[in-house]
Structures are given as C-alpha cells and as structure tokens.
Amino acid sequence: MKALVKPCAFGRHRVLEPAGALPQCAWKLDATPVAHENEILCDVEALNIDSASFRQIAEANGGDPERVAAHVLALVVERGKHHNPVTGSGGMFVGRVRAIGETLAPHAGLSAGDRIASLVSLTLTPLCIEAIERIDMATGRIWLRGTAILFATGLYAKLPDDLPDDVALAVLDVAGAPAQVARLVQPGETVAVLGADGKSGVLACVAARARAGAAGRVVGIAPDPTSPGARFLIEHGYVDAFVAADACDVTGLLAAIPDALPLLADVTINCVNVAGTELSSILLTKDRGTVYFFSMNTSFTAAALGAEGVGKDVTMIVGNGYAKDHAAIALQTLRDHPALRAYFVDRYGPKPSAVASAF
C-alpha cells in the first residue's frame, strides 16, 4: 500500500490514479484490507447496486447471471471500487465492521462486529471481492465475500433490528429520496413522479403524498401501470392519478399528462433508471417550478441546454444522495405506514435461494 504520513480525511491516501483526484473521481483506488488510523475496514456481505448500473450492466451481459458476476468482479480488480464507467454510477455495501482505526475508534459510535450499511456510493468505496457467491437479478443485490473501507468522513448506518436486512439495505440504498421531497415539496403542491414504480419512486410518492396532503395532488408515471409498485401506489392512495408514459418519448408523454397534470407540477421527482428523460421532466413543470433529479442516468447538459431550448425557467437540482438524517427518515417512512413496509418485505424481503443465482 502506498504510503502517507497523514491518511486524508476523504480517502487521497487510497488513490493510486491519477494523482491528486479524491475517490470518487479517481480511476483506481488502493483496497488492500487494512483499516488506517482514520479508516473502519468491514467485511462485505452484499453489495446492492445502482439500479442505473445494474441494468447497465445486465443488458451488457444479456441478462446472465454468471457473466453479470464475471462482470463486476473484473470491474473491481481493473479500479479497485464498483464503478461503473458507463453510467458513473456504483451501488452500496451491507457488511460486518472488522476494525476501526485509532484515531477514529472514540468517535465512530461503532464497535468490532456491528452491522452496518454504507450510505456513500461504491465509487468512492475501496472494495476487494474474494468471491462472489449469488445475484438476484431483480433486485441488483450481490451477496460475495469480500472487504471495503469507509472513510472518516464515509457515511453509514447501523441494520435497524425491526427490519429485515434485504428490505433496510433496499431503504436505505434510496435514502436519500423522501427526505429530499419532504425538503422540496409544500402542503397543497401538485408532484409527479417520474419512475413512480420503482422503490425510490414509491417511496418519493409516499413522501409527496404526505407532504402536499390533502389539498394536494400526487402524479405518477411510468410506463407500466400494472406494475408492483403501480398498483401499490395506486391500490392505497398514494397517487391521485397514474399515468402509463415512457419517460424518454416526451410527445408521447405530454399527450398523455393533461387531464392528470391540467397546469402541471410545482415539484417534478425524476426517478427513472435510464437515461433521456430530462427534458420530459422539465416540461411537466411550472415556470419557477422545481425539477428534483434523483436519477443517476441524469445528464447535466441535457437538462441545461433542454430547459434553455424550450423556454422553462424551472430550478433544476441534482439528486445529491445524502440529507442529514436521511437514513432515520427513510426507515422511518416505513414504520410510520404499515401498507408500504409490507409491500417492502413482499417486494425486497428475504427470498427462497431459487429467486437468486448461486455460483
């Protein structure tokens, strides 16, 4: 391992290229399994990733479950970290704490042997995979042995012990979206939701829902209405109208918005897993309203250029995964309604071994 005579703060010492660069943004990183003096090192049990990466990653492998294995172990020996150099985009890790380092030890409100889920991405992580062992492809959830490294200023949350772990890891790999729509939306405001169905869909409906109340209206859209989580949002109120729409065709979807969105959205949530949809959500949107891009396909100068090309004065925000108290509040978005955490255990919960492909 290289050494330095002060471990950074935001991981500089694991960067093996290029020089200079902070994790994330570096090519390849040093994971060699020893904790630092300001590091926590955590056996790896499961890595849930990206649902934009993942689907990347299956459509690239036609769906195979081995080759989709062999394809992220390559990943991680090439740059030392999960990721993905289509999408930019990497996942999180549910592990068991190994050691803490020194100087980190009195502060990090953990000890040897805690279960702990990351709440930074995969890109920044320096993982090493010993082996990996199963994948469900409908999830993104890849159970391996292995180790990562958190950082002094990495992010994680210990397994609540009221939840399920596969449905906490699910919550909290999308953390960051109820706690931003309750940021972001006012009592009485009309929200889409763009990738109402998946699970940081859902869970941003139900956040919508109970902020806009009431006098407000939820919306939302994909392309599929009889999707799982379509007829969960749909079934127990949480939208006021869906919408079946393809996100990418923005003609098609404006001929459908209309009676669902008569003078469009105050706050439009985009959580679609593919990429080409930002300008769909900017013409769901007011003059001076909100677009909430929690996509990771986001492309900054799609949405930029497209917003200037059609006119749109709208606040465009990327979708920065971390809120303070966001993992308190996702978790506790499913305790404080019973409907969604069922339909969590049912859709994300622990599954007979013939759901996931063993190796």
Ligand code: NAP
Given for the second form:
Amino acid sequence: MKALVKPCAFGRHRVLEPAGALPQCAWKLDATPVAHENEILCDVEALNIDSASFRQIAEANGGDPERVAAHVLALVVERGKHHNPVTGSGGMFVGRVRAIGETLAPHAGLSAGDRIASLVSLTLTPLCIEAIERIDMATGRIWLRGTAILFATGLYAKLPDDLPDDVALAVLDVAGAPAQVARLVQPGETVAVLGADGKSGVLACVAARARAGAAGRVVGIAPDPTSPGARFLIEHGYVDAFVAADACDVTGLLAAIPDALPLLADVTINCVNVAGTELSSILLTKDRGTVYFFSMNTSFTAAALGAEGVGKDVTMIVGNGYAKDHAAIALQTLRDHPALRAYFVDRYGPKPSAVASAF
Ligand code: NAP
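Take the protein just shown as the form predicted on its own and give its structure as the form predicted in complex with the ligand.
Everything in the complex follows now, all chains and molecules, and the chain you saw is the first one.
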C-alpha cells in the first residue's frame, strides 16, 4: 500500500483515482487487505449484489453463471470494489471481522470473529476477491473467498441469531425501504408500490399496510400477478389490489389502474429493478403527493423533466439507502409478521446446492 496521510474517516486515503475523490465517486480503490488504524478488515463470505446491477450483469452474460463470475472478478480487479459502471450500483457483503484498527477498536462494538453484514454500498467498499465459489442466479447472491474494508463511517450490523444468514442479508440489502415507508405514509392514505413482488416491494407493502391501516389502501403493481411475491401479498391481505402491469409502459399502466386507484396514490413507492419507470410513478400519484424512488434505476433527469412535462406537482424523494435504525426496523418487520418471515425464508433462505452454480 502507498505511504499515506492520516487515514480519512470517509476512506479518502484508499482512493487511487481520481485524486481527491471520496470512495463512492472514485473510479478505483486500493483494496489491500490490511486494516489502517480506523478501518475494519473483514473476511468476506458472500456478496448480495444489488438487484439492478445483478440483472444487468446477468443479461450481459446471457445468464451464464461462469461468465457472470468472470465478469464480477474482472470488475473488482479493475476498480478495487464492486461498482457496476452501467447501473452505478453495488450491493453489500456478509463476512467475519478479521482485524480492527487501533483507534477504531474501542468504539466499534465489535471483536475479531464477529459476523457482520455491511450496511454501506459495495460501490465504496474496498474489495479483494480470491475466488468465487458459488452464484445463485435467482437471488444475486455470490459466495466467495475474499476481503473487504469498512471505513470509520461505514455502517454494519451484527447478523441476528434468529434468522438464516441468507434471509438477513436479503432483508438488510433493502432495509431502507420499510423504514422510509413507515415515515412517509400516514394513516388512511392510499399507497402504490411499483415492483411490489420483489424484496423491497414486499417489505414496502407490508410496512405501508401497517402504517396506512384499515382505512388506507395499498396497491401492488408488477408484471406477474401469479409470482410468489404477488400471491403472498394477496393471500395475506397486505395489498387491497394487485395490478398486473409493466411500469415501463405508461399507457398500459394508466389503462390498468382506474379500478385499483380511482383517486391515484398519496404516496408511490418505486421498487422496480429496470430503467424507464419514472413517469409511471409520477402519473400514479396525486398532485401534492409523494413519490419515493427506492429504485437504483431512477434517472433524476427523467423524473424532474417528466414531472414538469406532464404538469405534476409531486414531491420526489431520492431513495436514501440509510434511515436511522433501518436495519433493526427491517428485521423487526419480519419478526412482527410471521407469514412475511416464512415467505422470506422460503424465497431467500438456504437452498439445496443444486440451485446455485459452483465453480
Ligand atoms: P427485486 O427483488 O429484484 O425486485 C424487483 C421488482 O421489480 C420485481 O418485483 C420485478 O418483477 C419488478 N419489475 C421488473 N420490471 C418491472 C416492470 N417493467 N414493471 C413493474 N415491475 C417490474 O429487487 P430489490 O432487491 O427489491 O430492489 C429493487 C430496486 O431497489 C432495485 O433497483 C435496486 O437496485 C434498488 N435498491 C435500492 C437501494 C437503496 O438504497 N435505495 C438498496 C437496495 C436496492 P419481476 O420479478 O416480475 O421481474
């Protein structure tokens, strides 16, 4: 590693290029697996690749796990982090603490050997991969041998004892969604959730149902009303209606919603993992309503100019992945809703090894 000035709490000392950038904006990081005085070095066990990023990488490699593995390895070698240049997104890791720098150790609340999940994006996390061992193409989970660094400001959560790791990882990846929904939705309001049957979408619907209450209305929207997520939401009453529609097709979507959303939504939550859904989200929402763009495929330009172009006075919120206590809130949501927990265990829990591809 290069000789350094005093290590920066935000990790600036790990930036190789461009000079002066912070790690998230940087092109390349130094991922040398040695903990500076204010860093945590972890042995990585698995990555949970962000859904937008994994979908893009899988499509670019024809859905072939071996090519996906080679792609991820090359990307991490090139950048020193998993930062997909196409989607701009990353994911998170789960691993075991190997070493804690001496100035951080008294404050970290951690010991070597603790198992943690990172709550900051892989787009700013120095990452070294020794070998990729398995990939689950259905969930975007990658098991590997490697190391990662957390900076002094990096967030993490100790893995809970009462949930399988794979489930905790799936929930923590999208932990910002239920916490933000609980803040944005008021009792009695109408909530539309785009991409409702995915990880964040299901959690958003459950949080919206709890917050809007019996007088409120929750409408899920996704292309397939027979998907496991859609069936779960409908069967357990977490949505009042489920609309089968493609959020990229504004005309088709508007034609499909009048029965489900006659007065439009007070709050729209966008949880899709594809591009081109900004205008659908805006047009589903009442004037002076709120659109929360959790999706990483959101374009600021498309949202801002789209809303202006159709004369919609809506408040649009960028989906900050962090909200105070978001990890605890998201995990508690599973504990408070046994059916949701069972659904997540079934969908994202440990699978027979035949499901994943080993190398
Ligand atoms: P996920 O589990 O893969 O779910 C994505 C959902 O989008 C699925 O229900 C999918 O339906 C639906 N969808 C895809 N194309 C659609 C379309 N044209 N119209 C309507 N729905 C469509 O993804 P996730 O993990 O919940 O993540 C969702 C988004 O949040 C991604 O963009 C991800 O990058 C982002 N994210 C943001 C943060 C943050 O901090 N803001 C953190 C993590 C993830 P099908 O299954 O039928 O395709």
